[in-house]
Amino acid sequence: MKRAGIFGLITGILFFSCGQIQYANIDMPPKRVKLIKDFGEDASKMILKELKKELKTALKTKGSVGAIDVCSKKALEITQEVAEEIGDIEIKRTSFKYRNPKNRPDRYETEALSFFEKTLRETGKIPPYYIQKINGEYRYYKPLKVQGVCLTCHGDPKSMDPRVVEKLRQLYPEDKATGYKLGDFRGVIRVTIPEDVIKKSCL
């Protein structure tokens, strides 16, 4: 894995030290801080990967209303194939507007998910990560944004296709993940990493 960029040491939510940034709820050396990201970063980078290709091969093929199938079905197994591939990680995406029900944010998804929204709020930028450590494994949240393809099933019902909103309505009795603008924060990807893959990547 390469890439480039080291951060300094970590106090609670958000550190500065010689200039650099860390975003975290624990303290942890740099190079730690670098192999957690590399590990979150390559996961998240396959999932998206991935899942655009599925959305616009769906697109073209068969349309905005088939493309739901991509996020209705898909989705989820594409993401259990990138954690099954990479190897002794998790992998979630999660969001407070979510559509699937088995998106649904559990209480430390929440404390990232508040985190991003609570520093966009006040500085006007989305974090580029956040890193939890809980019970023996290291948590890394990857934020995404909506692009203009989100918006065919995720933007406001009013201008989207009358068969999607139907579509999603059949689907998703309860859905939250509507009335999103180009470049909102949509949520997260979560990358679960055991303690011991870490340690023994420092060996």
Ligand code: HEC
Contents of the next structure:
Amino acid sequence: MKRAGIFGLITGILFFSCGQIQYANIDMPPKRVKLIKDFGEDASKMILKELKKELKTALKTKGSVGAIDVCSKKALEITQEVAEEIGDIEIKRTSFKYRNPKNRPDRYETEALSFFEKTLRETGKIPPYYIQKINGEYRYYKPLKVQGVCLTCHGDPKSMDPRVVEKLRQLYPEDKATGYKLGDFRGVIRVTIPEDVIKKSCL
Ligand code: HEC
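May I ask for the structure of the form predicted together with the ligand now, the form predicted alone having been displayed?
First the chain shown before, then all remaining chains and molecules of the complex.
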């Protein structure tokens, strides 16, 4: 206990005195970091663009309740399609407070989500990315912030349309993804890139 306390203190001093946040779970040459970042950003932007386009059309033509169907039936499908289009990569959306149990974080995603939350607590800012290297692959994580439109389905149930709340309750009886406020850290997009792809591009 005492030892853990001293260890924590030293880690804290090191963290603050160096003022340096480690954005990856290993040391990497800057060139490699840049390549992974570019790859991850491109893929996440593509997926965000597709999801937003779909959501906007659905909200306009079907209203909030109808748009839930689009999110629940199409989000995973769209994610898969974008990954296949780019090729060789995997994309997943995950969060500590997930709505669909299929989006539950695994061990490594839990570590990444904790990094974002811890850094936000300590610096007041959501860090722009996180990279992990695990068994022959890189994982790039892009954080997602809650915007106005998200509150329609992820806000405080008391101020949401009761029909939306009811529909969500039916589809996701164990929904954890409500109660968010504007600007909150919502979760991440994870882009997995095989090490070979990065190595090839480094040549
Ligand atoms: C019309 C309702 C609706 C709106 C608006 C909406 N979402 Fe969602 N969101 C959902 C549904 C439904 C799911 C579950 C999707 C599934 O089953 O894969 C979901 C899932 C997610 C997930 C995956 C993790 C999880 O909880 O399962 C993230 C991340 C997410 N939403 C972020 C956002 C963000 C950020 C916005 C705003 C830009 C937003 N959502 C707007 C309905 C919505």
